[in-house]
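One chain follows as structure tokens, the form predicted on its own.
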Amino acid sequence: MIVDLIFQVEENKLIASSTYEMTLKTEKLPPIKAGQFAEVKIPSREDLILRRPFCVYSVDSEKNSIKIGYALRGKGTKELSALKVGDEVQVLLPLGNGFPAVEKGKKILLAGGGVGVLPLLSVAESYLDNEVYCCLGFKDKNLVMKADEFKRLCKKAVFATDDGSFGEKGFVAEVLERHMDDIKPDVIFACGPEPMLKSLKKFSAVPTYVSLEQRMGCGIGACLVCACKIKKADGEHNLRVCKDGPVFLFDEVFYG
């Protein structure tokens, strides 16, 4: 059930270059699946009408708190970065379909790039009956985030940077190729920039689910701003990333 709640800011801190983590607490959280997201209303800015979508990448049901992550990209995120402990924000959640269930004991590989690694952290936290591995890529060491958490939660964590300043040098797909024979995953969950997602085509023999990053308006499927072409068995469809996604099968999205 989607609810519109008031949250209090418990923490709002920088976790990588121009990237923040905000911890929010409310009275009672609804159930939230790994891969679902929230739409946050920017407080005290009537000119910023549309809410901003952010992944919910950590959930503490006992404390009724969540963590969202965001990179500084415009007026809205700049306003969020200025919020202090105790400030209130209005949040619509949980939105989207999230990642699918995986049979107990199956190996899950997480492939992420940039801020796109954050939704994958919720998988590592939630799929405790599975062996979880990850390969995460960043431009350089200043943009690396949540490395310690991924190392703690994953059986094997591999990191890649374009310049080799952290982990292995190279892009996600080429670094991952060096480790696939050791991991032998049963399923791949991925999130990141489109070029990174497309590069996973070389692993298409493994069922792959991608969480798409898309501009959104309402977040509930009414405005059609986030429509994208998806290929199903009966042909092409214009589906909504916010309502029908953000998680789709790789072959449904990158079929050209």
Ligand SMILES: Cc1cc2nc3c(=O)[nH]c(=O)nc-3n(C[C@H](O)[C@H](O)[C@H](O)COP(=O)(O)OP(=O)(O)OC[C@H]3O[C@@H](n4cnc5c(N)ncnc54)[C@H](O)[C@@H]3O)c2cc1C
Given for the second form:
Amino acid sequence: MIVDLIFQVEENKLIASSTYEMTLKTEKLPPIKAGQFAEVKIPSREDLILRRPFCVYSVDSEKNSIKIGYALRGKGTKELSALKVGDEVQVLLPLGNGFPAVEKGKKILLAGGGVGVLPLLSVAESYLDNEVYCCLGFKDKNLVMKADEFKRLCKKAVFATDDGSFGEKGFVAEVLERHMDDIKPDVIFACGPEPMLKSLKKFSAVPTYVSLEQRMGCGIGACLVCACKIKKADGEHNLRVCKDGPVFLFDEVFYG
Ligand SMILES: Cc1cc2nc3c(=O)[nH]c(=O)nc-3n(C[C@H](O)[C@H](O)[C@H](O)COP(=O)(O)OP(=O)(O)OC[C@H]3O[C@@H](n4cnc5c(N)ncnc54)[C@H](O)[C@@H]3O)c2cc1C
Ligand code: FES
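Could you give the coordinates for the form predicted in complex with the ligand, as opposed to the form predicted on its own above?
Up next: the whole complex, starting with the chain shown before.
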């Protein structure tokens, strides 16, 4: 059930260059699945009418708290970075379908880039009984985030940076190519910038699911701002990233 709740800021801290993690606490959280997201109202800025979407990548249902992470982009994320402990934020959640369920025994590979690694952390936390691998790419070592958590949760965690300052040098798909024979995944879950997602084409013989980022309005399927062309067996459809996604099969998105 989608609910619009008031949260209090418990913590708002820098976790990588220009990237923050905010812990938010409320009275009673609804169930939230890996890959689902929230629409956050930017407090005290009536001019920023549209809420901003962020993935909920950590949920503590006993404490009724969630974590979101955000890279500084524009006015909304700048306002969020100035929030202090105890400030109130209005949040609509859980939105979207999240990542599909994976059977026990299947090997999961997480491929992420930049702040897009965050929703993949919630997948790793949800599949403690599966073998989970990850290959995560960042521009440089200053942008690396959650490396220890991924190392703890994954059977093998591979890091890639464009300049080789952390992990292996190269883009995610290049680095992954060197490890694919060892991993032999049954399914790939990916999130990150579009060029990174597209570069996974060479692995798409393995069922690959991508989480898309799209400009959003309502977040609940009503305004069609987030419409995106998706190819199904019966042809092309304009689907809503917020309600029908944000996770789609690679082949349904990048078919051109
Ligand atoms: C389902 C979903 C989940 C997301 N999860 C995260 C997350 O966990 N962490 C995170 O840092 N970001 C995430 N994003 C992107 C995030 O919503 C935008 O970065 C944020 O809304 C920018 O707000 P702003 O007011 O700071 O920027 P604005 O001033 O609105 O815009 C600044 C720049 O950011 C770009 N931008 C704005 N909104 C989006 C958007 N929705 N998608 C892509 N580019 C955008 C604009 O094109 C512009 O160039 C997610 C987006 C979607 C759709
Ligand atoms: S954001 Fe309104 S339909 Fe998706």
